[in-house]
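In the form predicted alone, a lone chain appears below as structure tokens.
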Amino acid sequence: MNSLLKRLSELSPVSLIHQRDGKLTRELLLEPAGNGLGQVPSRQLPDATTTMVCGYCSTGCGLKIHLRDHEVVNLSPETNYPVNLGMACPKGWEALTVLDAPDRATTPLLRNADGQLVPVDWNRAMNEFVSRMKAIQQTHGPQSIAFLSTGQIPTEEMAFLGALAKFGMGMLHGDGNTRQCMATAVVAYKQAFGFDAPPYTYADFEESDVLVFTGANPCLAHPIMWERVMRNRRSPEIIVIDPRMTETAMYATQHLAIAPKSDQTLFYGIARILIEQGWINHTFIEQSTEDFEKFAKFVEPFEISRVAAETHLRPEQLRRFAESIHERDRTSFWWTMGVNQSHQGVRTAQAIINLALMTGNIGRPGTGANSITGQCNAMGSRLFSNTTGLLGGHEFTNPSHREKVAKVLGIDPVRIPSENSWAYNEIMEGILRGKIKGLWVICTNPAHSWINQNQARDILDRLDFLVVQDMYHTTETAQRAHLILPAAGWGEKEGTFINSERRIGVLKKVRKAPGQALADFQIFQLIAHYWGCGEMFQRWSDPATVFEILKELSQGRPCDISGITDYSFLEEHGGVQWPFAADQGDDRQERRLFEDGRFFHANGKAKFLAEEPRPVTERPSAQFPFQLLTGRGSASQWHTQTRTSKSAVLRKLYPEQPFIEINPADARALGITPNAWVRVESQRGEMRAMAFLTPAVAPGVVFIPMHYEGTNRLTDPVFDPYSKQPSYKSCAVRVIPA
């Protein structure tokens, strides 16, 4: 062994010294493997069973981990877990499965100059990463380096990295691709509300009066929310707005089929009718917001006319919502990808905002402007991943927030940015300007799940260093890397995720990561260590060290968590909503935001937001006669597939051949048949796809799932002015038979 791992074997990070009990002990978090560092040691685990939160969706169910000898044999539902009260979706059923695949990235590989990619110890693959990521630095200033995060890593390790990258290493550009999914909500919330802030708690669906879904097909994005609504006794009125007859949609009892990105119009078209008859909550827009009185001047001219022309909707379906809203005691709203992933959406978002706000249904049991999230730790990205935001809520840009980070972490002030990074997009713009050189991408698939998927990857092609850390080695991305770090999985590792209403659950390891592979958080201790900033990071031992600190960091904001004890306390709580100080004495499991009707902007108001509405930026034409919308498939797909693929029951649930829905009347014109293959066209790329003829599209309409390979070679690279959010719903298309 050489010199500098004898030394790793006996200093931070590698082995480290913990006070538990009262005593202290020594855990080795790396074992010498010949010229190398080998794999995790064995740790005494539970036995019988242990519940630990779910690693797919933003839902963050309850999963009942079996043991037998301290092996990890079966999986189910936790009955007692607050959140799917027993049940859960197919994904979470075979979340163990997909473990196993047989292409876990179990080494680090490294491509040599043959343009092959070999194994390498991690030694060599430290030494790689840190001397080229400098000299990358050394050339091209400090700032030719950037990382890309993801929403699906504990918030431990995601607070890890971005404290890592911008305090340790110098960078200044990070995101996470929590920008592909949340930017939307958090602008809006954080807009309107002045804090990103979503108000709701999962009862909220069994206790509203009318649910109303905007782009959000929670029946096959988040099942387990839907058997939450199926839960409601209250006889509700359930309002669908959605261009397709989604499965979510089969359910309503309203289902407004809009012309496709017409919902800002349809919003402000319902405020202008509460507002005429009087259906509003005057006592709770004086008291709680502001600028009421100009929002209600904006909307005079969306008249019920023009609003129908706009939406295809006919006027006595406008009139039937606004009374809807008006004649029942509690409105929820609920939105997700439809709305964020536009042109125009945080104003979308924004004018569902408005409605909850001008009926002062929000605060209340069964009422909110409540945002879905997409991924299982979203939430902990929006708030700790330190990429958008400072650390713990936090802004970069504030001098009093920077001194307050830099006092708990014990760091120079001056290490911390006083600038925001770039957005996602724009670090990719930069790296076709050539003003970034390296990049660092840890646990997403940017070359899959980029808008416009061929230039995203003539875009990683020019890196002249691109490293990607990830489960598996066969992923889009992984396959173009110089180098791959192999990284363990969920049930492999240790922390907390944060779901969709603010709930955060404990991850525990139950198994060990295969091969060499590490948990993130111990890549990143190696990567401290061999950067040379370790000694910045000795107080970050292990991840329940890190939330104590991210405990310290959040004091005071409205997203306090200085109250939770331990990972214990969550485990006897079922997970606990923040925020929850440590002045709180609240030990409810449910619990919702502004039920005193104040708000977290200076004055304690939320402010009403509006603008005209734009139209979008492709429109169909006669060489690109459709418009495509894009979405989730079915309950068993997530995301690029990278996991669920793996799984031979998942595969069973979906269909493996990517497919296209059509109107049956613009498939006659084409002469398309059912299940006959096409090509379908955008001015960036092509695909092929099975047709599947169906009213649920209406005409001049096409939807092709997500989850696909060749999806996003179609979209066009649009984002929202505010959020930096890509349009993935819609881009003009033509459909030709193959």
Ligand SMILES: Nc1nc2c(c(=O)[nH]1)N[C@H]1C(S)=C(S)[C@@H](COP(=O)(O)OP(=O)(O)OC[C@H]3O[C@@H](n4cnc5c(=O)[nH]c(N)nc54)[C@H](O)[C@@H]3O)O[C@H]1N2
Second form
Amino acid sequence: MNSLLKRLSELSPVSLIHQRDGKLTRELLLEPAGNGLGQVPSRQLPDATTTMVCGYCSTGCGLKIHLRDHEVVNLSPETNYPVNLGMACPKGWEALTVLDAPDRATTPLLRNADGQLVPVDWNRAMNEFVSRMKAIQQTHGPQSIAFLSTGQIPTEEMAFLGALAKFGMGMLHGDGNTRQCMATAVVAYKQAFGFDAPPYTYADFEESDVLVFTGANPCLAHPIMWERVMRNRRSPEIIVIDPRMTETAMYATQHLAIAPKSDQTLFYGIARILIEQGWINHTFIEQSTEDFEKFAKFVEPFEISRVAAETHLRPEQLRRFAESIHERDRTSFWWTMGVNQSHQGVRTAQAIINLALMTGNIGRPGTGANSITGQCNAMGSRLFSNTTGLLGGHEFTNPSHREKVAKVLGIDPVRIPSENSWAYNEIMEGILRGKIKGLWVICTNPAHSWINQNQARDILDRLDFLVVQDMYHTTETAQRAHLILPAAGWGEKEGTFINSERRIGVLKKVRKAPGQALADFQIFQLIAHYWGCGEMFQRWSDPATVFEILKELSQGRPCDISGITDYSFLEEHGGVQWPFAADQGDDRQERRLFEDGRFFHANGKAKFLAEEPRPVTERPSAQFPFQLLTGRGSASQWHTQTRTSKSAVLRKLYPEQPFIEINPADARALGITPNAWVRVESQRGEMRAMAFLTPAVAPGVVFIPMHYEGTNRLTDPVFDPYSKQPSYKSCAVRVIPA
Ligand SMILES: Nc1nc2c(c(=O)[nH]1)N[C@H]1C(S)=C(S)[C@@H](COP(=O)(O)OP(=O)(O)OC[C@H]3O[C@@H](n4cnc5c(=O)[nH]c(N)nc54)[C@H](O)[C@@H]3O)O[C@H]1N2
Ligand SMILES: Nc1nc2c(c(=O)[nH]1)N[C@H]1C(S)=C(S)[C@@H](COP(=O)(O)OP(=O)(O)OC[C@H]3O[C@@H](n4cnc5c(=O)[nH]c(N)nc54)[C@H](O)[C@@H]3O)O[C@H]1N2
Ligand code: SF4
Ligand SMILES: [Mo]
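To complete the pair, please output the form predicted in complex with this ligand; the form predicted alone was given just before.
Below, the chain from earlier opens the complete complex, with every other chain and molecule after it.
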């Protein structure tokens, strides 16, 4: 194991906070720089290999699996894949290890009369699933059952699930964990560009003169994207907007330690400076956008002094930010959860989009208004999961879209709902109000990841029937289930993922799932059969055939992928970015959107959208004096830790106990010493955490990673009004020495 650790620290950017001998320390295991450190060395490896994309984050690295006599013996980053160029982070390196954990679900488990989960065979599990879901529908109506899905299964499986649930089983309500993550970017893009279309390609990291990262910590959340930034040879200005001095901020040339949730105000202030100085691109605004005049008038009241006061930044920091955009040719704007997870996420994202539009920083190398996705297949879920939108980038509310989809699938159009599903929070509320009685949870762990856990768990416990389909039977949600369906994981099944730069990459089955666990795809086939709608899915025989259906569905939409012949085409090309229409005649390996200055609205123009910023809902008070931020804690922890906690190597790379970042001055005032246990309380719940004293957070602000089960006991259930995305990154807490 030590040699593995050594290899990891030689080959990957490794995160910084560790727990040693009961103490938290922050250190750099290595310099995350583009100096070849992340690269795989040449060494003796078995002959037979196959390459597939990683199953954790949306970077979508290519991983080479080494086989001997058809058995997996090793894994290494693929040097020929255009995404990672031979690099991988610790999670990627350890991707195979976590598949062998003792708590893998190996048979279906059914809760018996004594409340125990006991093994049953698939036949019993399926009969139970169908009879209980149907009984609920019969008593309470077809809409009384719902599903919650994910951005972490192949697109073919997502499409199958969405089609089966909505067209086969008659559900109206089904949403995904992508609501927790990407909903804001989806709505922001749809309203501004006319389609949910992140415009960039990863080469833009290398080709920018100025990179602006807002509410993003790629150094640990997207380590290999960050490696691409470090390969930039244009001496870029790196501007990091984050209330915390994150690992990423440490590498910034300008760190704007903004007051939490004041980003929207900041960007309006920057827009005003750019307009006042005449640092805008009139030609682009004229030809490719609309409503600029209105926007220019709107930002007039955002004078430097006001913006400085509200953002806690100095006027010269604001001026320097604006000057940087003006002085250099190419600025790219990147954002992640610090923007999306906010009470005003959509308008904040659009405030970023506005800056790119007004300066003509879009459609050229090294530019763009670029939302970075999170999960390996968040983009697949956005286009093909049949949750917030109809299969293939269509709309449920559009009759001609329903006709088209029905025709491709060979089903009666009346089977396609003409209204949108409830959003995640509305489904939870629906359970609370007794409207939803049966819930099917696939590849997500809401009893840890959803906001305001004390309420969330109470809500889940009210269900008449909770089915959890997961790789592990020990997740917080599986432990509350009436029925657990054991799923194969990454490496044990086939299909495709779509990464952050819209690149479709291939997954392979390189090992057998343990016990009776089945690929989600096969579970959906079984359910279709037992439900009695198997005929509708006769053509859905395997992932490769479903990929053909997806191609047909996408035809004529901005996400058209009909030009991809098959999986082997994807492999030969190192993945393919959408769009890739049959007749487009552009097969460059790296492509960005909007190169012709045309957007997806009917008039071809992008829209400026803006709104008066609103204060946070739960401001710190005398009783709860701190503002709590949450997010990723290290490169080696993934979300609710069901996977990453199974690797001994990864466990060495992060603190196993929950910790809270607190400013030393605040700690001193409270009598809290380094590494002491504290109790953190909000109006809704409490947790214990170890104190990590660090000036990385300002006085009055604290941070706890989301990977610990207690974190979401504290969070405040507030949602962006347009995207319904939870505002995970702000609530009021108090910290008490334990
Ligand atoms: N190792 C690892 N990598 C991951 C994941 C993981 O669990 N582990 N998850 C993946 C997923 S699904 C996602 S969505 C991405 C998330 O990737 P990121 O969004 O980069 O990660 P977070 O830590 O959630 O949030 C980023 C930053 O937002 C800051 N922030 C909080 N409030 C504000 C604010 O008001 N304004 C600004 N400007 N910043 C703010 C936080 O301090 C934090 O540093 O990571 C992906 N990659
Ligand atoms: N406080 C706070 N909360 C947050 C966030 C935050 O920043 N702060 N971030 C939010 C974000 S951005 C996200 S994306 C969510 C993530 O929240 P979740 O989706 O709940 O987190 P995961 O741990 O990734 O859960 C995925 C589950 O699927 C299982 N699984 C993995 N592969 C497969 C498979 O192939 N098939 C099946 N059936 N199961 C599989 C895993 O074992 C795991 O239980 O958390 C959100 N919650
Ligand atoms: S950066 Fe993301 S895709 Fe690449 S190896 Fe790490 S987790 Fe996997
Ligand atoms: Mo996410």
